[in-house]
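One chain is shown next in structure tokens, namely the form predicted on its own.
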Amino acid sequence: MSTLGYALLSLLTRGPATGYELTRRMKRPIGHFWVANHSQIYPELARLTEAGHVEVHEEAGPGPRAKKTYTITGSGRRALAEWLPQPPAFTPRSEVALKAYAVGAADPARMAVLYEEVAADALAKAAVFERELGELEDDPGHPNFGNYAALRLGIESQRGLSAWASWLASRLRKYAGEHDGAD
């Protein structure tokens, strides 16, 4: 099963919904952290039906279409709980890693620019998703603290993105200083 496949599940753990209703869930907070397209929900939901992992029920909707909303099944509820504990696959994909690695290839002083961005980027976002814990239960035991570790998580990875990009650019502008002229 794709990882959409088990954050659909992860949403349904959260009630019955349909496919609009899904979309609306992954915005806030999980969206902050992991995305899917709309266009990617129904073709995935159409695949946990068949394999059993979620119901669908079908009523006259408000247009030509019938309104499906979904359910989690028991076999979908064994599969996200064996899914969990499960390590992470690993994302190397990060811009702005992968610009820290070719900074030598450019102007330092505008590279500390955008390295200044990046820290002031990063410290907004977690204002952010401060706002938004603030919402929340710190409490295992309630049905969304979930999305309480998942801002926890954001707010300190934001906050270390930006003490690491203030670093970058402070060790680029002193660079750019000392060489300033130097060609």
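The structure above corresponds to the form predicted on its own; please provide the structure of the form predicted together with the DNA.
Next up is only this chain, free of partner chains and other molecules.
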């Protein structure tokens, strides 16, 4: 099963949902660490159904097709519980870092602006997450503790990113000032 499959099972541990609702849950609250469009979600739900990890309940929908509500099954819970303790795969792909690596190939003043924006955006995101965190419990027994834990990583990451981007922007600003105009 793909990681998307496990992501959907994870979302379904919070209660049954339609593909449409799962697409929304994918954006919020887990959008800050996982993204997927509905064009990926619908086929994956069909696969999960075939594998017996979810159950479907069909009703008349608003459009030409039936509305399908998915519920996680015992098999789905077992698959999730086995996957979770395994070492997480990590495929690093950070455009922010890549642009930093190549920073010498562009105008330092423009790159300073870029990293000032990155710093501001990251700080704004951290503030939003902080507000969301206030509505959750720091208690592993609470059903939404996972939301709390994931959100804390988001805050940590955005703060770190902001601090780093500020540092880089100031370095570039200073350098651009010393070497401005024709060089």
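This structure is a prediction, so every number in the text was calculated from the model and none was measured. Residue numbers count along the first chain shown, from 1. Take the two forms, superpose them, and find the largest set of C-alpha atoms that agree within 1.5 Å; that set is the rigid core.
Enquirer: Could you tell me whether the Cα atom of residue 61 shifts by at least 2 Å between the two forms after core superposition?
Expert: The answer is yes, as the C-alpha of residue 61 shifts between the two forms by 2 Å or more after core alignment.
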